[in-house]
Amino acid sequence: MINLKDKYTGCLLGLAYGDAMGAPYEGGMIERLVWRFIGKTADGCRRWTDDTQMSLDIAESMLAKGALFQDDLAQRFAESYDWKRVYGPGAAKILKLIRRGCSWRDAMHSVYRDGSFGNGAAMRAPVLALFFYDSLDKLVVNTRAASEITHSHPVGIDGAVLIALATSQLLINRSKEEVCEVVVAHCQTEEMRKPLQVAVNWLQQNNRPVVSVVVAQLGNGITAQKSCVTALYIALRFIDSGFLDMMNFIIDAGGDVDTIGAMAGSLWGAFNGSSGLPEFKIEDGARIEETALRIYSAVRC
């Protein structure tokens, strides 16, 4: 059996083996001209989006602060901001708004007035996992906590929870059976609750639906509706497989490809471990697994 610090270094590594694999299919002609320039480091590793670096700033932020402060957290979102990294256009505007002063309750509010129900707080929802894996109420409380700062929106909220549990449930090896039922009590929004029963239906008849289907079904898209489902059940249905199959099939699907394979790279990771991922050369792997450790430290000292 996989043992628990190899799954806390495959879950932060398979979320930025999942963005930075993805983020070359990301977007028009356009973006992914503009990510053939920018998308690799001197050295020839491939660079990762908002996805992994919001992620690691909620590592950095609660192993500095012992918990999670929503105003350290969402300075340290505004401070790790840059193009480069492809933030959506929304957290850009919250998060330039911060960095120059403004409270981020009143930042939010000011670009999405009934808070933004994309799925930028799921992409980063792994991370809380590795924290409190153990407890699925405070697993629940903290993730919430943390989306708040820049999605709001119940659905968004929804999405990350979804996100954050079925991670601590594979991080204890529990079944793709268990998982869903984990997640299907803690759904608390229609929106996520139509796509989640599409996922758990095949899952339990064992359907294999070719990608147009799971995408006309499922989604593929930047809210927490149309992409965290989708990733979950991607996960799933990979779960047993290789890495690189559940990716070819997330680029196959198109749409927000850097998110969806982050968190379904990450729930793989949870489940498999970092042994099980492939030879990849990702920017600042050795960081993002040192970071994986140091949670794993934290965590069971």
Second form
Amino acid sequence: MINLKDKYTGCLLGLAYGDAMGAPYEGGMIERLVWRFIGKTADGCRRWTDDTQMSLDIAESMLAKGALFQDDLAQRFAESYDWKRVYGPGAAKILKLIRRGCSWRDAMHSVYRDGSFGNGAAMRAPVLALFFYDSLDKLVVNTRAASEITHSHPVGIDGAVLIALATSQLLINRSKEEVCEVVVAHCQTEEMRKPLQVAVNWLQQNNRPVVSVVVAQLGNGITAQKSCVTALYIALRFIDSGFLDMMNFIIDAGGDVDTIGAMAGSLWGAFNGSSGLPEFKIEDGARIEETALRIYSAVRC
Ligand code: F2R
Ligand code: MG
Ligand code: MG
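So that was the form predicted on its own. Now I'd like the form predicted in complex with ADP-ribosyl-L-arginine, please.
Below is the whole assembly, all chains and molecules, this chain first.
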């Protein structure tokens, strides 16, 4: 049985590995070309993107404050913003406004009046499960609060809650069926319910469609609707296989590879622990591991 401490580091490192392994394949020709030049540190470690940066922001804010404070988190998101981390276009505008002194409550509606339904809240949601894995209610409330700073649309929030809940269930060794039951019970939007039903049916019937069918039915895009269930499905399908087998499938699927990789990577790592992860030279690996251990100590004492 994998111990909880190993699962904590597995979850956060799994997120960063999935992000860094997927980043070279994300976006169009220009984004990929730029990443060839900036995607590695001087000592050859693979860099991660906004997915990992915003997860670390949440962890550091909550560790410093002892709870989730939206004002502090918004400030940290804004201060960490760096174009080289390839943020989503809407999120980038919101964070630059906050940096210039605008309140996040005003900034969050400045790009999309009804809020963003991008996958940017979901990609950073696994870290919330590390703080609240033992209370579904607290996990949902805090995930919603951490999401709405940049993603106040119900679908953006639903995707984040789905990923946070699934992470929490895998941390406590729930089966695929139990994970699906919890996420289906908490799903609030039709946009998310539809792909979720497809994925649950595949898992129940042990139907293993080829990658093109997965993409056609669940999506591989930058919105929450087209990526969160995809990541959940792939993580559960590959939960008893190697991390690299899972990542190869995600890379074959294409589209928003870093974010589907980050979400599926954290789910896989939450179940299998860091001892199951492959050798991989990643930027700030020690800091990521230490952050997971600090959360573990804060939650367990
Ligand atoms: N930005 C990237 N990668 C560059 C890929 C660019 C490429 N051309 C592409 O579009 O695929 N990666 C990072 O961004 C994603 C997270 O994005 P986030 O934080 O959710 O950003 P945003 O801008 O809020 O939402 C993303 C897109 O979703 C659509 N959208 C969202 N809300 C909408 C609304 N209310 N109405 C209409 N459209 C909405 C827009 O197209 C947004 O741009 C991750 O992949 C991360 O790695
Ligand atoms: Mg990214
Ligand atoms: Mg992405």
